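Below you'll find only one chain, the form predicted alone, shown as structure tokens.
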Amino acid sequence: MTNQNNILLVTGADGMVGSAIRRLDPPNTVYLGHKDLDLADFEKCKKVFGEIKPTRVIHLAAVVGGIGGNTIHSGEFFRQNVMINVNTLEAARLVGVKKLLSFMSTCIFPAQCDYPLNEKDLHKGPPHPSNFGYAYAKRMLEVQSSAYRKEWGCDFIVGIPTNIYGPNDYFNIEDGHVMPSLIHKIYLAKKNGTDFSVWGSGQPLREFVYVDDIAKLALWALNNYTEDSPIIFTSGNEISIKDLVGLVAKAMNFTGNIVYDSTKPDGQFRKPSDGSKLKKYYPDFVFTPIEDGIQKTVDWFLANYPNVRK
């Protein structure tokens, strides 16, 4: 039986981070995916939260995509994410949730910003045009959490992970994020004996965090982080897309030709983030080396293909 006095509710539980939290198996946890509850429907959202009566929430649900998805679906990404977030936090407030952690991402920071990205710079300019709809919607999570804290004393906090990757990612070639898209594309190139075509020049730099690390940090933050401002979850290690491609090719044992398609966009060149706040609070946390994380992700992908989300 679930302890009715201490229930953790995870939204977006069928996604990559939600699946990683399941693997950690925290006690007294209820997992809700989109098939269980449409968070864009406030009346249903309020009803389900009233039935579960969670004391803590990890809010992961979102409509997401890579450069392609964000560019094509800017209006839809804005509308859906705003509704999902407003409804979830309001339903949590109404049932008296004691602690709620929401997730943003580093793509929401201003396109023109001092580096490394710091939590205090979140609203100091517009985001990159390639993802402005999604970015502004996700920024409102921080605004809503702060406003709820100010008016009603809600202990609602926000985490900002850098690029997350791992098992159960969304491996769509057109709309997925860079890591899962690369893995799927290189798999097909190897299978079909074709060139491996990569969007852009390969020069941009990104930071990546293995999903199991994010799951651990989410559970840690629920118990240890209480600041009004967000906290960035990052190892602080940058890698070029070209070097990333090399690691994925090695993990996949791909020896074919790699072609960089300069007609496709690179996105933002780099956006290093400041992990000093996390190091202050959790100095002993050890991130999974990217080589190990990629190998685990590729092994999972191969073991689960063709049933991966794509």
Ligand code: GDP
Contents of the next structure:
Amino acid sequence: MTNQNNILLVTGADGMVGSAIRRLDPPNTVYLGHKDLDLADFEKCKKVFGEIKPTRVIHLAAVVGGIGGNTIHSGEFFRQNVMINVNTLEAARLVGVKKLLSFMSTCIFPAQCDYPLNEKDLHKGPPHPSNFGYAYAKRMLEVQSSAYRKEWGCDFIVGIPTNIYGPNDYFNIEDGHVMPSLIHKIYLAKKNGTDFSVWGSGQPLREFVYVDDIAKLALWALNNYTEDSPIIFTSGNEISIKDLVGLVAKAMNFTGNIVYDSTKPDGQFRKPSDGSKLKKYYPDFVFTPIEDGIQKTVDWFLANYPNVRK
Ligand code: GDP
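One more: the block was the form predicted alone; return the form predicted in complex with the ligand.
Below: every chain and molecule of the assembly, starting with the one above.
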């Protein structure tokens, strides 16, 4: 099938990464959010792909929750994500998409895994029980992409970002990830003149990547990455939660009291991921310094409060 339009289709376009791709404004791009199309419905999916006729796809759509939602809705999250992914990749194949990038997350790696997490270890053991259904559904993206490459030569690739943060994140203080939760909690502590309470000891280490970097890497990968095996998107820089707290407090001009709540869990001490494949392919990529990314996120949060997802 020939296609002169060279259209890029982004699914899941209303989420955090989709919004970052919109900010980069690549030419000839069609954005689809959940309200535009339910990808779990194959007939509709096929029809819309047939109308748009994309040559390239960035597939971001997924059904995801925090640790609570992922545990309770293990079956539903498995079913929805498998359907969304199977349908999207099949519809893409049927209209002759030349390149498709889909996304996983480092949280779907085996619970017992060597560190740093490496692309080759993705299937070497069951995921953490708290995201059983979600993780196995997501792993199938890699399986489907690889099987399609083998049978039909589809150039379908998979990116695995580490913890993404930035504008349009989910800022719920009970159920959100650490970065958006800290920002929202400092906001409330300032507003109410209360202590700012951080979970755990502050000692654990985590990696973070600013969402605009992920958008840039997604567009780069479409043009430059063709391996069967996934590629991890990380700078490889770890930061302690305590240092992160200091940076967020500084970005928000918070001078109040910071307390560490030892009744809350630390989680894993560290779970670094291996950025060496990305480094090999794209040695000159410059990640947004975390201070800058936090400041941009904080500015966005303050400009958009209370209409942020929370
Ligand atoms: P994890 O990487 O899967 O453990 O996910 P999180 O982003 O939820 O937590 C990362 C680390 O931040 C853990 O050590 C938490 O104890 C710590 N942390 C400190 N304060 C908070 C908070 O307010 N919310 C969350 N989610 N984590 C926090």
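If you're wondering where the values come from, they're calculated on a predicted model, not measured in any experiment. Numbering follows the first chain given and starts at 1. By rigid core we mean the largest C-alpha set that fits within 1.5 Å across both forms.
In the core-superposed comparison between these two forms, the C-alpha atom of Gly256 has shifted by at least 2 angstroms. For Gly193, the Cα coordinates differ by 2 angstroms or more between these two forms after the core has been superposed. The Cα position of Asp175 differs by 2 Å or more between these two forms after fitting on the rigid core.
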